[in-house]
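Just one chain is shown here, as structure tokens, and it is the form predicted on its own.
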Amino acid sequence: MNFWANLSTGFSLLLQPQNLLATILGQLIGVIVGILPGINASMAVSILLPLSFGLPPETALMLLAGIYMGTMYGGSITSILIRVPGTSTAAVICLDGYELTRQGRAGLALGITAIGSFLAGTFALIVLMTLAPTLARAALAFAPPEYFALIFFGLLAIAGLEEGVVRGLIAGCIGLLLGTIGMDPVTGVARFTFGRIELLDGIDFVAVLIGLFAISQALMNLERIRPLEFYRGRLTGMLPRWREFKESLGAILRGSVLGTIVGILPGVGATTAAFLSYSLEARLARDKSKVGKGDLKCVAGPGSADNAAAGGSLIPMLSLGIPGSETTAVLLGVLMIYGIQPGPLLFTKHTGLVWGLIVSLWLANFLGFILATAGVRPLTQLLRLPAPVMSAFILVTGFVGAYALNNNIVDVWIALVFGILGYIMRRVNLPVAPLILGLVLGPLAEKSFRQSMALSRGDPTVFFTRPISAALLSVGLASVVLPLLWSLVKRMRRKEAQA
């Protein structure tokens, strides 16, 4: 069958009552749950995969994944409004979002965000559909080498995203030290886990966001009486103008196109994606003091990226039965759960299946975009509410939250720990953007590093004998040494003036 006769047969599927009603539906979930801290997508899809028992494969598959897009969307409200990150994917877009909000731009970023979303799932989309097989084997080319090498570009952004280097690179580093809690990634071997089991597997990173965000926001808030000043000013625009959206183009492309690669990577994920992407534009931002202050590419790049990555993660899962994410590895048991074998034979011996699950996904994406621009001018009335009753909301969601992860008291009190941090680095004006990036990139780092080693032998040179390997370290570190070259040179030359 041509490409056209598979789209008409995913239509024709989709648009059955039953996988109609499971496509609205679990849009609509998603996009709660991914309001409701604590909860991602792999939750999500776990807790409600008993809903799917009985159903069609078809309706199933259509269900969960509609709960998966609809997360992707549903995260970014909360991180942008309130500073609570919804989902792990948009804790990266609490930096800039928030600061948005805070110069009464809360509609603005909302309106990118959903905008960068839509067209980075369409992209993604469009790329299950015409090139799934080719790029899924193309992603088997990645081993450790090229995943540390990936890693490390984002690495890299850690001196470069705030004003003071000094400060961003401390920062970092304590990102980089809270990372090696937990097993050793090689050996097994338990590292300042200080005896607690709960700490074997590092530090929760849902727990540390809730803290460093939600809980030293509410903090802040609560040093001042009266309602908070950055609740005042225009709140209900909610779509970009013309040159606001030109300005966010470029990072839609870049989160858009850097989304679909990782998430075809299997085992990264759509978190991965959204750092990456926040630290792409990072480097590339003409003017870096606004990093961090509320830069419109820094929101539309990671809101971009998370939502392509989830769309890309499909492409193993499909095509080489390779779980992308967590969330897709549970649509891949949906799968074997209904005795469908995934992978290259899938698209043959099941085509309506896919080609129905893939136009669900464009519903899905489309109804998205449609609850995310339409509920932008009532959200944003929460940011009138006065700063005490916030506090108290954000104190209560964020806890609650930390406790749903795993229903572990530890992880309360991990929150609370980081909340107490958070509060204390930003009084001392500490950034914490690198300390987020070295948690969450570290560990990667360190795990592809250490099995680079072992299949080498501990020759370091592995990393520059492959060809991608050794691109992705050259790119990275030309965008470190370059502009410091620059500015050595336009030192020189005034110096020359000078004298």
Second form
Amino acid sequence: MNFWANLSTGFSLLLQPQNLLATILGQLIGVIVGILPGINASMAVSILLPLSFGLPPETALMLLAGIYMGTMYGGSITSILIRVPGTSTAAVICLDGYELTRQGRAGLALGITAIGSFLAGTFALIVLMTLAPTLARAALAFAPPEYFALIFFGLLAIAGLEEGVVRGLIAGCIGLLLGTIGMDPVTGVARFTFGRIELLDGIDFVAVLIGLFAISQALMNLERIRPLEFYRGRLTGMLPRWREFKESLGAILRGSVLGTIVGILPGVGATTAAFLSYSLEARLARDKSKVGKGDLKCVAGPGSADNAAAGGSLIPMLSLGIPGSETTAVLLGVLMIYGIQPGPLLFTKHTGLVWGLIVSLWLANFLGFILATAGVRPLTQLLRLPAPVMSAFILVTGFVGAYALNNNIVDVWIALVFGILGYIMRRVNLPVAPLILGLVLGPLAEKSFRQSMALSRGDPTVFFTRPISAALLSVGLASVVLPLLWSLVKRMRRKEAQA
Amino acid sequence: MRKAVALAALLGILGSVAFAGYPEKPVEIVAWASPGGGSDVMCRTFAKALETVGFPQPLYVVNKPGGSGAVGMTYVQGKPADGYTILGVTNNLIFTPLTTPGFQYSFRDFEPILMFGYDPKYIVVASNSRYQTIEDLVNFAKAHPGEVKVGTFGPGSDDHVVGMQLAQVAGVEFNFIPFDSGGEILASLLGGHIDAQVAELSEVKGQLDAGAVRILAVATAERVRTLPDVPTLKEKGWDVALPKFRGFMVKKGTPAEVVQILIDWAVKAVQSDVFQAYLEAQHLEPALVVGPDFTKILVDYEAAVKDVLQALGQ
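Could you give the coordinates for the form predicted together with the partner chain, as opposed to the form predicted on its own above?
Following is the full complex, with the preceding chain placed first.
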């Protein structure tokens, strides 16, 4: 079977009316689910799974995979417009996306995310079509030490996120500490759970985010007894201009590559991809003072990375039968319900199904782009709502979203507590981004670190004797040490010149 | 006033015979996993199966994830014992109360409806592994204590306990590596970072078909129907049999009549085509055990794992 024959098989499957309809419907549902806070892709796919019973397997798979792709488009919309993450994958977009909204550039943020998502999704799908088995096998070389190096690379950004290094470190350490709440990954001992079973799995970072962003904003407004400080001027820049697109193209490409790689790795998914991309963009930024204050690149990068990761996670799923993310694990379950055994033989045994799915993902990706771009204008009009209505809307959405995460009132309390913490942090001028990076990446770093130490039976050189992990760690360390040395050299030279 | 009293009395009489009419309102099925998790699929398929056999009321699946089932158990205990809240259970029903300090409920707080089957636990290695048989693996571990790396879902998980019990009865020491998902464990096994894993068949079936992994043994009392060539640990002289049972329960104190009605419906449901297809697709071993017989299994199960789990819980 050659590539073009496979592709045409895929197209002939997709062009059957019920399959076309399934793809379009899935994409639509996905975008809506993405917009709704608290409901993520894997939940939507499982809840809608019974609807697909009775459909032929390829139709069902197209519907559900369409939902998966759609959520990646929808999630960033809520993050940008009201600073409540629509999905965990889009959480990091709240940081700079909402700042752009406050500057009246919501259209720009939405537009660049849509374009970035499209390009990244396309990139991941090209990789899926051409290199899937090779890359999936290559990803198996990734062991806990490599995961640790990758995550550590992302954590390093904490120090350089905002102007104040010390403030960043304080916030980052709070995040790391919060990340230790829950069951110890190696010994199973409960840490800082105060006997609450709800805390055994750790605190849900989306609930934390809702608190830090949405609830704390409401508290700030209460204090000033003035309505929300929304941008009241003209909502200019509906779509990015060429210059702005060119500015973010680098971030989009980096996000696409990073996202695809992270997506392929079974241990990390789209959320991690988005956070790592943010951390990368923040460190590459020439003007560090703009990071966290509406840097377009910090929106474009993560906005692309999550879509690429969604596509990338299909690579191990389809070529090896290993889920690359929570949602692909559910999709694998769907295959099994239809009596199709996922595994290395899927590509050869069910060629039509696999290629039909790939082609339908192309269509889904394109539809998502159309929907998201067409939605920019009407969605930004939402911001014209009177401020009190808007702030009530944000609070309600935030609390409902927190509850929907795990169907548990505890998450609402967490959101409230972090609303108060977020308020304090704003008052004392502590940045929020390092806290979130610490909270999201910290547990991953701890787990992979301790797995590595268990594998090496306590020998720490394991991180430096393995090529990938050694390379990642040295690049990371160099990126911290070199700028320091550079500024030292510059200062010495200046002194010499003065002397 | 007198009319009101008469009405109330009448309603009281109606109320007391209400269970005869069970179910007269929608029934909730609680899954202690997030949507898409194993227990969620189980509950959703059960709901679907009850519908197809004509259960007279709507059924809703409610997800209460967290604490390896602890959140779900607590939620059901907070509901009235009236049979309108059903809990989907696995062997976490035994494990979680023993490993969660201060957790107040156990399987004794629930009334069994039925157990419908179980996931056998298999000892799996990559096909290029040096271990051809389970004896190879155990003998190597005996000669090299702590060198055989075994991937599991971490302490307190059933696959970890299977590994620990094998180590105990065979007198060897394994190096357990904890993971968060089956995908990670499998990728580590195929990548050669760990030597063996304890897995359910559905997690490794694709790799088995493709010849990428080899199954050395199964931790059940007897050989399993799906893979009759795989030896049990027991027949090799290591008595480790801890299948992950699956079933449904309600809160203790539910009227016996209601429980009986539920048992009748549940038996019909698990025998339906929808549910049998699920058992087949998930490579589960069917084993229908109803009511009090299920409790007996639970008591034995708890006795079998109590020591090793409490040692972990310290």
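Computed from a predicted structure; not experimentally measured. Numbering follows the first chain given and starts at 1. What we label the rigid core is the largest C-alpha set whose atoms superpose within 1.5 Å from one form to the other.
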Exercise for the section: Look at residue 217 and decide if its Cα position differs by 2 Å or more between these two forms after superposing on the rigid core. Expected result: yes
